[in-house]
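Take a look at this single chain, the form predicted alone, given in C-alpha cells.
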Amino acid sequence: MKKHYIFLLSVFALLIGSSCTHEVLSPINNTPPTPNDSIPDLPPIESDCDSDSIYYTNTIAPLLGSSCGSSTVYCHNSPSDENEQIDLSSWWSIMNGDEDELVIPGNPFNSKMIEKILEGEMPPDTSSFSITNDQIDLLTAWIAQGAQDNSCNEGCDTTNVSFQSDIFPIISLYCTSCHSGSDPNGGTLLDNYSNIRNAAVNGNLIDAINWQGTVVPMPFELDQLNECYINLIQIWVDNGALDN
C-alpha cells in the first residue's frame, strides 16, 4: 500500500512539473506598431437617404439648433411671453406648441413659420443670425412633404469628398446660421468657400469641431458633429481644401 502512495506521489509530481514549465517564445517583431496601423480607413457606407427627401432629424433640426431654436443663444429655444409661446427646439414643440398653425403639413405658405421669414419679421434685424435662400427653402420642403419626424441614415462615403457635396451643406446647416452676415459671431465668417477654407487652413475649423485647442467648441451649445461630418471635413483639409 505504502509503495503504491508513493507511486501516485510521483506521477503526481510530474504532471505539475511538465505542465508549469515552457520554451520561452522569441517574439516575431520587436518593432512597435506605429498609431495609424491599426486605424484602417473609413469604408463607404451606403445611405438610405431618398434625395428628394427632407428629413427632420438630419436637416430641419440642425438648421433650426444652430439658429432660432438654439438652446441658449435665441428666442425659440423655449415657450415664453416674449417669444409668443412659440418653441422651435423639437419636432413635438413645434407641432404642438400653443401658436395654432405655425406649421401646416402640405401647406407650407399659410404656415406662420414661413411666412413670418417672407415677411421678414423672421429673424429680426436684431438678431445675430441670419437665414439663407436655400434654408428657407429646405424648411418649406420639409412643411410641403408633411413635416414629418423623420429620419434616415445618410452613410459616410469618404470616397471623392468634395467641397460642393460634401463640406458645404454641412458648414451650411450647423455654422452659417451664426457666422454670416456684417456681424458673425466670433468674427467669423462661413459663408463661402474663401471664408471657410481660411478657417480650414488656420486650424480654426478642425479644432472647433474637435472640441480642441483653445477655439470655442462648436457648434456651439450643441453636440458634437457625428465622426462622419468630422472625417469629411478633416479628409477635405487634408487635400488641400479646393473648391471642388
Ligand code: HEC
Contents of the next structure:
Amino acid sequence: MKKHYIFLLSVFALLIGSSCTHEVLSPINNTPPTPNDSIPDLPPIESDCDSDSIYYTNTIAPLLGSSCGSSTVYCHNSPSDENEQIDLSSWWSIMNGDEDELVIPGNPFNSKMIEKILEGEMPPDTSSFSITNDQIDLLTAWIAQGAQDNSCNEGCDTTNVSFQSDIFPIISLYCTSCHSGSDPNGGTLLDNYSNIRNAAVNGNLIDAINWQGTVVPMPFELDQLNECYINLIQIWVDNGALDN
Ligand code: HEC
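Shown: the form predicted alone; wanted: the form predicted together with this ligand:
Now the full complex is given, and it begins with the chain already shown.
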C-alpha cells in the first residue's frame, strides 16, 4: 500500500518536474469552521409524494406509533387480552388482526378504528395522550383512499428550515401525542412553539432525538427519527429555534 503511494507520488513529481511552467497551487482554505459546519447541508432531494395521497409508511405508521402505542408500554404494540387483541404496530397486523372491520378499505366511517376515536374511547388516557383532529382526518383519508401499504420519498430540503413548515409537522406526528395534556409524559409538553422551544433551549430535545446524553431516547421505544428529520431539527435549534 505504502509503496504504491510512494510510486504514485514520484510519477506525479516527474510529471510536474517535466513541465516548464511553474504552476501556482491554489491555497488551502484556512477559514475556521463555524458551528453549523458540523451538520452537512444535505442536497435537496426531490419529493415524489403525491400531495393528495396519504401514505402508510410516511404518515400513518408514525401517527399510530406515537398516539396509539406501538411501543411496549403503550397499548397496541402486540395483541393481548388488555388491548382486545388489537395490534397496530404494522400494516399487516392492522389489516389481518382478530378484530373484524377494524379498518374497512374505502369505508372509514364504518371502520371500528375511526368509530372508537370519534366516540372518544381511544386513545383512553387523555391527560397524557392526545390525537388531534388533523390526525383523525389523516387516518380517515388514508382509509378512504383504500388503506394501502404505501410509501413515498419525501426528499430532504435542509435549506431555509422553518418551524411552521418543517419542525412542527415532525414533532406533531412523532412526539406531541405523548407530550400533551395535563399530565404529559416526562413532564415535557411538546404541543406548541413555546413548549417546543423550551425543550430546544434546555438541550433535552436534541439529546432525546439523537439518543445521547442522560435523557431517555425518543420517540419512546419507537424507531429513531430519520436522518433528514434529525438534521432539520438540529439546524433549526442551531439557528436560534425561531418561530419562523
Ligand atoms: C409513546 C410515547 C412517547 C412518544 C411518542 C415520545 N415520547 Fe418523549 N417521553 C415519553 C416518556 C414515557 C418520557 C419519560 C421517560 C422517563 O423519564 O423514563 C418522555 C420524556 C421525554 C423528554 C424529557 C427527557 C428528560 O429527561 O427530561 C423529552 C425531551 C422527550 N420525551 C422528547 C420527545 C420527542 C422529541 C419526541 C418525538 C421525537 C418524543 N419525546 C416522543 C414518551 C414519549
